[in-house]
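Given next, in structure tokens, is a single chain: the form predicted alone.
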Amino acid sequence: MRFSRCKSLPTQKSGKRVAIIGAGPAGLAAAGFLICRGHEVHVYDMMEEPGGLLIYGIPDFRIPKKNVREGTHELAMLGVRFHMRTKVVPGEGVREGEIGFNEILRGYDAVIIATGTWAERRLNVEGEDLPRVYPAFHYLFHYCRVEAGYERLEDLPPLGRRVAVIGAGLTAVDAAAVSKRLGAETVYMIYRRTINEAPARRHEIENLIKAGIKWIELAAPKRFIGDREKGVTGVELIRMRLGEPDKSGRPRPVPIEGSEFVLDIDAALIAIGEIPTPPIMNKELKINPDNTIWVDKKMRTTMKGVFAAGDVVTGPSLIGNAIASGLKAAQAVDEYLSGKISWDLTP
């Protein structure tokens, strides 16, 4: 997987320094563009190696980590400097493994925030905090760390024989596939709409069904059943019907009164979406109500010299979209550093 767009570096350096916060698809694409423009590029990330969700969120059977590592190695060979195991914090860094956002602002001519979406949405239903009810994204994170060699398979929390996956996006698809690979005999994919409205591609869901995954559409969790000692033992679902379109343009799921039924399960993986995670929250950096960072058409934030790209701007998206966003931000940074665009904007 290539992130650079040049075969050789320009003979003349720009003398400008750019910091990229986040080593996921958007940040890596931006780094590849900017290093090819002769800028000095530093990438900061809190994980052990670059790649973001390509390494830590997507299983190897969908995107081989070997391919990602080849791409990040190429960036390093071109001169991109990776500062791994380094968390960007507000203000000044005071602990080992931290760097303050103020330090970055002082040390670089431009900054790109590309920290993605690393927090999970909750269902907010009874029993969601029971043992063996996991956020799917969090579970996949640890599974991918096992694949990457940072954790042991035997330390991965057990799922048992019967697993319910709540959701129908790519995270849900991966969670269902991983559940099967870890030995679950029965895996349910539970979605409040139908397969026609599912965020995941239809063929991906159909492939899971062919592999034995049981699809339950037009149903939503009402509560998880169990106790703190035994953990989750079941999920009470309520049937849904499709109503008028909501803000997403899809039919709104409407509960059908009195239609509740119970599935016996040993574990549940909740995959109803992720939330953008900006590295700082302050008055200077405008954050939208959905926790995305506000940017203009040139990917400029409300802080001078600070751009943003990827899922932290758009919300969860496909890898190609994140890469395209990173390239767009990098091009704007290049224009800014060369004086082609100024910083006159109104949010």
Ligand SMILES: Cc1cc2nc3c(=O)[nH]c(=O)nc-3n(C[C@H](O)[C@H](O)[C@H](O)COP(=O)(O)OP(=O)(O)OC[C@H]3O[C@@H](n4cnc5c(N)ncnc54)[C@H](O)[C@@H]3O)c2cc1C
Given for the second form:
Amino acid sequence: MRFSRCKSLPTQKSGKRVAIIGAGPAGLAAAGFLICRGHEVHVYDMMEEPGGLLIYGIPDFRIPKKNVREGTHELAMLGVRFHMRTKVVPGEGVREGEIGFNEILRGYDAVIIATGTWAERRLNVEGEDLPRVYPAFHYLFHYCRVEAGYERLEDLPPLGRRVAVIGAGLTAVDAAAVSKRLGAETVYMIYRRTINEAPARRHEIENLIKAGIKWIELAAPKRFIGDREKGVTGVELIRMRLGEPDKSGRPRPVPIEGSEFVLDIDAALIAIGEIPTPPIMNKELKINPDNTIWVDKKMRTTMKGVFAAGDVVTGPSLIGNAIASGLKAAQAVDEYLSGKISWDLTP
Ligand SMILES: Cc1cc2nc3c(=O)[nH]c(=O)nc-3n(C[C@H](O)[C@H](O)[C@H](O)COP(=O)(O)OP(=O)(O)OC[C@H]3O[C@@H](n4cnc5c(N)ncnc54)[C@H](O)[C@@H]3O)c2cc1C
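Could the form predicted in complex with this ligand be shown next, to go alongside the form predicted alone?
To see the whole picture, the full complex is given below, headed by that same chain.
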């Protein structure tokens, strides 16, 4: 997977320093662009290696980590400096493995925030904190760390024979496929709308159905059943019908009173969406109500010299969109550093 935009570097250096926070596809695409424009590029990331969700979210059978590693290695060869195991925190960094956002602001001519969506949305139903009810994003993170060689398969929390995956997006699809690979005999995919409204691509869901995954549409969890000792043993679902379109334009699922039924399960993976995680939350950086970072058409945030790109700007999206957004921000940074654009913003 290529992130760089050139084979060799320009002989003339710009003398400008750029910090990129987040080494996912958005940050890497930006790094690949800016290094080829003669800037000094430093990438900060809290994980062990660059790649973002390409390493820590998406399993190997979908995107091989080897291909991602080839691309990040090429960037390092071109001179991109990776500061791994370095979490960017508000203010000044005090603990080992941290760097303060203020330190970054002082040290660089421009900054790109590309920190993605690393928090999981909760269902907020009874029993969600029972043992073996996992946020799918979190479970896949550990599964991918096993694949990447940072954790042992034996330490992955057990799933058992019957797994319920709640949701129908990319995370849900991978969670269902991983559950099967880990030996689950029965995997249910439970979605409150129908297959036609599912965010995952149709062929992916059809592949799962072919692989034996049981699709339960028009149903939503009301509560998880079990206790702290035994863990989850069931999920109570309520049937839904489709109502008028909601803000997303899709028909709103409406619960059908009295239609509750119970499914026996040994584990549940909740995949109902991820939430953007900006590294700072202060008055100077405008954050939208859905936690995305506000940017203008040049990817400028409300802080001078600070740009943003990728899922932290759009909300959960796709690799191609993250790459395009990283390139757009990098292009704007290049224009800013060469004085072609200024900082005149009205959010
Ligand atoms: C399970 C799953 C499967 C998916 N499958 C597909 C697919 O098949 N096809 C597709 O196109 N898309 C898929 N996606 C979506 C795709 O992975 C994302 O859209 C893309 O990775 C977003 O890129 P990004 O660079 O914005 O963020 P990310 O890839 O999330 O990278 C963000 C980086 O920022 C770092 N970071 C976060 N906070 C800090 C901080 N405070 N300090 C330092 N570093 C920080 C993280 O460690 C991470 O490396 C999938 C997503 C998931 C969760």
